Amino acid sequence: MTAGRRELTKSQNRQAILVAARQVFADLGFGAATVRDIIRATPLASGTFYNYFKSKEEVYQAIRDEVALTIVPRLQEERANAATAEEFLAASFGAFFEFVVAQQGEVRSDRPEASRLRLDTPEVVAGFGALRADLESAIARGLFPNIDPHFLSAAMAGVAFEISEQMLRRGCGAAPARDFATALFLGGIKALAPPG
């Protein structure tokens, strides 16, 4: 088998087992699924499993990173759009947590720890480092002010997911998310800004 072959046949496998062990967690649960029905669920051999992942966790984490790319080029869009700091903090909160609303049903979690996202992967990772470029790019168009974009960055992203697990244990919807934490960046911003 060729080298290229070869990477072609890894990657269908874990897609294989990643789709499988979507629909496992739907159906079941997070914490009632087993390694073994994700394994059934596909048409590879059982030791196949434990060459792409060690735990029904890892699996979880993997399928948690995929989704975490799917919103950053809609965020970065709706930030470039922004003509106001209030536009950009409102789409930015906002899409997050329509987002997080509608990933909801996806894989469904009875455990809260299983639900809690991971914000040290490199996934999650190259989203902050978006964020904060889109927040370069904001203050140097005059939308904020001369604030540190590192900081403020890190301050957006923790807020908004802590928020998005509040409004998912309490069932609340994303606009209200969205408005509370607009207003609370913009509140904490104008203290920010240099004086005069």
Second form
There are 4 protein chains.
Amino acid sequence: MTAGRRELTKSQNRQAILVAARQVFADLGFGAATVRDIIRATPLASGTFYNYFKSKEEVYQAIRDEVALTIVPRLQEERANAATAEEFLAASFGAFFEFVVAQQGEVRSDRPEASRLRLDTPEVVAGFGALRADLESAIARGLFPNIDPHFLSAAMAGVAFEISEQMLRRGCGAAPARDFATALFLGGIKALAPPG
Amino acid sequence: MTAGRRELTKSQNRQAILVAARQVFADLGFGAATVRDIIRATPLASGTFYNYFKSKEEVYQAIRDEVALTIVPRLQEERANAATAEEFLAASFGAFFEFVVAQQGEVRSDRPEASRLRLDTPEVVAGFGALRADLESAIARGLFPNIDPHFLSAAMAGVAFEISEQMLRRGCGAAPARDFATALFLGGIKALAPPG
Amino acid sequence: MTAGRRELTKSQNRQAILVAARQVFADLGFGAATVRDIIRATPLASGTFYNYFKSKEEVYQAIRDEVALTIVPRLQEERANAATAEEFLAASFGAFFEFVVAQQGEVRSDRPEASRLRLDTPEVVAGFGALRADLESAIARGLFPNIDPHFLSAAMAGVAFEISEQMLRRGCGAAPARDFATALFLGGIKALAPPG
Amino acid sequence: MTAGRRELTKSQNRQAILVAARQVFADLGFGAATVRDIIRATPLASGTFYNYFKSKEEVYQAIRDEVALTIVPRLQEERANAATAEEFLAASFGAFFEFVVAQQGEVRSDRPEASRLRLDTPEVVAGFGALRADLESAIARGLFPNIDPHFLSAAMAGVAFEISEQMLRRGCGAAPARDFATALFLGGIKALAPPG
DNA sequence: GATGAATGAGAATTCATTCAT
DNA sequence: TATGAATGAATTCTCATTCAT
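Hand over the structure of the form predicted together with the DNA; the form predicted alone is what we had up.
Below is the entire complex, every chain and molecule, led by the chain shown above.
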């Protein structure tokens, strides 16, 4: 029982560090974030950090791994099951925007670069690693015309990043953002024109 | 004449710092970049940095100002003269990709986050400040349908960032990148399908 | 118990810094003293200084506060209880010279200005802040004739500083210094003439 | 003629540095004063400083020498000619207070230690070097009773320093200060009581 | 000589990491 | 294991001094 309690606490501490690190990386980026920033956002003491992670790099990697193991597979499955380009796009953008909303990336920094969403964030790096592969497979299945998959996945990633920032600023939900991005990729600005 | 030589050297040193700072910011981002990194990328001594700039923030601002004073006005003019959405898009994307090519953003860092183009870079922040205003004006002129300009400019920025990274990796020129992005915004994936 | 030991060590380190700072300020004065000088006079590492004080100014202030809270009240009480001018003077000078002896201000520097007692020392600034007020009160009680209290307190301070330096050089105790200063203020050079 | 002009300029520059250095030393003390502070208080360029003085120490020494060669001899002569203790004291204090007034030591610093007159100033160090010797001679001549000359000269120096600060704050001339100090040394607080 | 930019040693400060408790 | 103070290397910045013009 004591062991159980301990295990629980251990797990909770590790989780607390991961949550704090996500917030701090989103806020400051990997480069500017310090271990102190992370631990300050936690009820723990500085030394405790090193009971769970060897370094800042390791937390970064751990977040990346976590995302890669939980969110990415779900997303890959949805994409694999997509019957149309629209489903593929809506699933991809929808998952990303919902993830961003869930993270509640409250940007509060006053640094000059903080005016835009941080890309040097573990989730983001992990999250889009699989996109191109999925896109290639979708092209092979005939969901998409034969477009350069590097450029297309890059464009999707860019739209996702920037639109998500707008979404947070505006406080709107994930749905409008998803619909906008999906329509843009399906039909360009014509498809975005208001009906009528 | 003596003064002339001195002025020249002075100007050259300032320029050397600016060039080095651009490279370092592109490499590491604002947060992770250090003044030492900048000065190390220069033949100058450490103290010399402070003859020209008070801090890292100040170089950042100086680059931003320079970009805002040189590139942005040209871009704004081209956009103002655009007769069609295609011209507007091609001018915007073309200018950005050519700028990126000119900067030769040789990504060489080994830090985990460096795998993607840095957005917290002075040029980028400055460069897209004016886009939304130009877009609103273009919508008013009837070049674009009545699309949410926040979302649309965000999408353009995102595509520009990410495509430019691909462009650099692939070593292709600015033209293919510009054409891809323009076509995407004009007609979506259908417009991107290879002819035939 | 664990906490007790830690607290002790913490307190000891803070004390070590304060002691070293006193010595360094006495040696070099506030202006020339560096944080490095202080920490070098200590077995601690450079970063440890900043666990206790934010800056040189803050140690200075801390010493001043300490003096103001311990020595000054005792001195004020003795002065308030003085029944004669002689008691007032002897208490003031006696306290100061004893304080200086206790500090063991071993002047050892080789800088040109170090040949005289440093006045820009936190103890000294704090110590004489209250003198004039006490003097005014003593004049009101009739202990002193109606002398300009600004000049009189200034003169007392000056004599205290300079005599204390002589005292240290000569290695004599506080008593002769106190007697000399008291006699000087009571009756001038006549009162200082050796008996007979 | 050209040579004459140059000589003049040379002399003027040297003088400008000396004047500026006096002010800066009085303001900040030797330790905190920087060569930049001195040169900033001058119309000259930084490099020019080193055409006249090898270092900060050397200006300090130069001021000391100048004082020792001009003011001290006059003072020594006056003291040697003094027929009474009062003349000796009045000459000593009078000379010092007039010197301080002439220097116009406008204290304007905001540093914690700046609230009192700087003693680590070349003039002060030089000026009181000769006092004790003169005092010993005066005792030998019978002007003063047989008082410990170390203590007595220290007391005179201290009173001179501190009273001069009061004098400057109050904006009164040198005469009241001289009279106060002289009376104090002649007869103590009794001699300072207002007549009647 | 005069100038003022360049230099680089050194001072102030931060921060990842260690370690005694 | 948790703690948080200590550590010292790395960073930012200052300043005496040099040197090309």
